[in-house]
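Let's start with one chain on its own, the form predicted on its own, as structure tokens.
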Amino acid sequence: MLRDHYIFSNGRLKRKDNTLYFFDEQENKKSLPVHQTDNLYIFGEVDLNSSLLNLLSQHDVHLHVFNYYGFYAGTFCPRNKKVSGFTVVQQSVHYLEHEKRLYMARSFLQSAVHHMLRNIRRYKEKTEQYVKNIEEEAKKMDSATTIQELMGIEGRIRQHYYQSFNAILKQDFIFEKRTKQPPQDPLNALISFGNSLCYTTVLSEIYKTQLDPTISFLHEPSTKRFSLCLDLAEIFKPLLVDVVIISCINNRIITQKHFDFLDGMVLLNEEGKKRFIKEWDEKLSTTVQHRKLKRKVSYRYFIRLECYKLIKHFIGDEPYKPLKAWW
């Protein structure tokens, strides 16, 4: 089974023959099983060279880099071996034709709203009004005729949703407004960090399929970004990230001492990141009985399945129905 590995220390990654090693600043050596690695996440200052990148490419290992503050900086992606011109052309058609694009964008949001409501209905005695507000906004999605309208609805829904966290969360974590660059309070720091992990996980799963990660529908395609990750992440942020956040706070896995407060920005410190990632990894590995496949499927694999459903939709095999957790 492939695993993700996280490097928090400073040092260097080195290839020796066909083995991957990490040397920390004290020259302590640790081997990493490249054959069993899916993703490498680099949070420390790490040196590496082209020989190492070649090894990662041979084994289809993605390397994700985060900067000093823990913000996502970029990804080294091995050469894409699952290319299909036909699929990319059909994916493009669904972006270029307005009604087809609108269907895709609306589908992503319907799934996202389903998972948001699923989260906060678990606390229905405290969140009844928030649920009503979200349901009222969600009704407007059916009559929206532009992507901008959908984005506006999504923004208002997410505002209600995050405000409901004030009724759900224990400890003194308060949501006032969403701040990203940089996060200005501990809750926003958690949301940003979790969303970054979600984007990179989605990107890795997209690369295992024939989809083009730059052609998106809800978020506008642009240069220098994999906007399809943002679309698909709308489905999985409430299903994965927000559930981990609520669990970490309410079970006191993460407390205020796990944050650094620096000149108007708030960031998870190293211990906080390690604790969050442990919970995140466990969540991704959790399996659920799939009612159609008749076997257990991990949350990570649900992301891949969503990619496969998109491909089937684009090439005309089966209309896309977004994931709506039934368990």
The other form holds:
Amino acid sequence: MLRDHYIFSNGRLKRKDNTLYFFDEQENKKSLPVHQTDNLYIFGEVDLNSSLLNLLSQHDVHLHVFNYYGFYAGTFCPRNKKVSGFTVVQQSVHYLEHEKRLYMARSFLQSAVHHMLRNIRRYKEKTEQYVKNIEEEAKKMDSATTIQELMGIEGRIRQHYYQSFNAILKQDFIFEKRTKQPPQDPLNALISFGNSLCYTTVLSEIYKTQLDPTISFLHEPSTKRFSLCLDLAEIFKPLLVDVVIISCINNRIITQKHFDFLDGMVLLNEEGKKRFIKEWDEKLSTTVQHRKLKRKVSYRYFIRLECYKLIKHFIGDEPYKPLKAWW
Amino acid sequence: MVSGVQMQYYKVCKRKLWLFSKGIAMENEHERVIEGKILHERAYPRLEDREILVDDTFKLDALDKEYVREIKISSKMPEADRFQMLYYLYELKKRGITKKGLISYTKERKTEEVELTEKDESAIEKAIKEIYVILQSPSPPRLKKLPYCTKCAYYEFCFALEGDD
Ligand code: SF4
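Next up, can you give the form predicted together with its partner chain of this protein, since the form predicted on its own came first?
Zooming out: every chain and molecule, the one shown earlier first.
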């Protein structure tokens, strides 16, 4: 099975013949099984060269780089082998035709809301009012006729949703407002970090299919980001990231001491990142019995299945119905 | 022109034929192709004329005086393999070369001889026409469950479906 590897230390990544080694600053050597690697996450300061990138490319390994503060910087994507001009043309049609685009955008949001509600309904007594507010707001999605309107609805829903965390979270983690660049409190730091992991995971799954990651529907196709990842991440952030956040906090896996406070900016420290990633990795490999495939499917693989469903929608095979966790 | 793989998929599943032909290939399909390549290089290490490209469009594993040879890992779909071979024989015949076919299955260690009859020829001609019709369609043939599905590289793709809420 393919795995993800995370490098936190500073050092050197080196190729020797067809093997991958990591040398830390004390010259301790560790080999990484390149055949079994799907993604390599680099959080430390690491030197590497083009021969190493060639090896990664041969084995279809994605290399994700995070900066000193733990913010996502970018990805080295091996040459995309999975091209289907036909699929990309069809995908574009669903962007260009307004009604079709609206259908996609609305589908992503419906799934996102389903998963948000699923999270907070578990704490029924405490979140009743928030659930009501979100349901009220969500009704408006059906009649929205522009992407902007949908985005507005989404923003208000997310506000209610994050507010409800104040009723759910056990420690002294408080949500005031969403701050991204940079996060200004520990909860926002967790959300940002988790969302960037979700983004890279979605990206690596999209790359295994013929979808074009730049053509998106809810988010405007952007030149800075693979915006289709942002669209799909809407589905998986509440399903995966937020669940991990809540469990990390409520089970005291992460506490206030796992954050660095630098002037006006709050970040997960190294130990905090490690702890979060451990939970995240476990979550991704947790399996669920799939009712149509009649097989066990990992949460990570659910992302791939979502990609397949998009392709099927674009090529006129099967109308897209977004994932709504049924278990 | 129709390729050997397309002819094989035509027999296995028309939906698979359509998806594959539109470039919607699956990862494990890719691995299978590589596996086949390695197998094929091992099987014909010295053969001068291994991998013959006919008219730049279809590849034959190997050709000798009497036979067109194909090597397969296992006989999962013998009917489709036979049909693919018939297609090669048909195309060669059109070019004035008359041969018989020999399919070797490495796993089962058996070979199968294939001869092109007149009846086969018209079956091939019909298949070629049908393949063009299938590929004209903007969407794939509807999903219908086949016994082969659970072994197919497209299984997850085809059955990635949502139930009713
Ligand atoms: S899974 Fe079944 S229907 Fe789909 S391509 Fe394969 S054989 Fe055809």
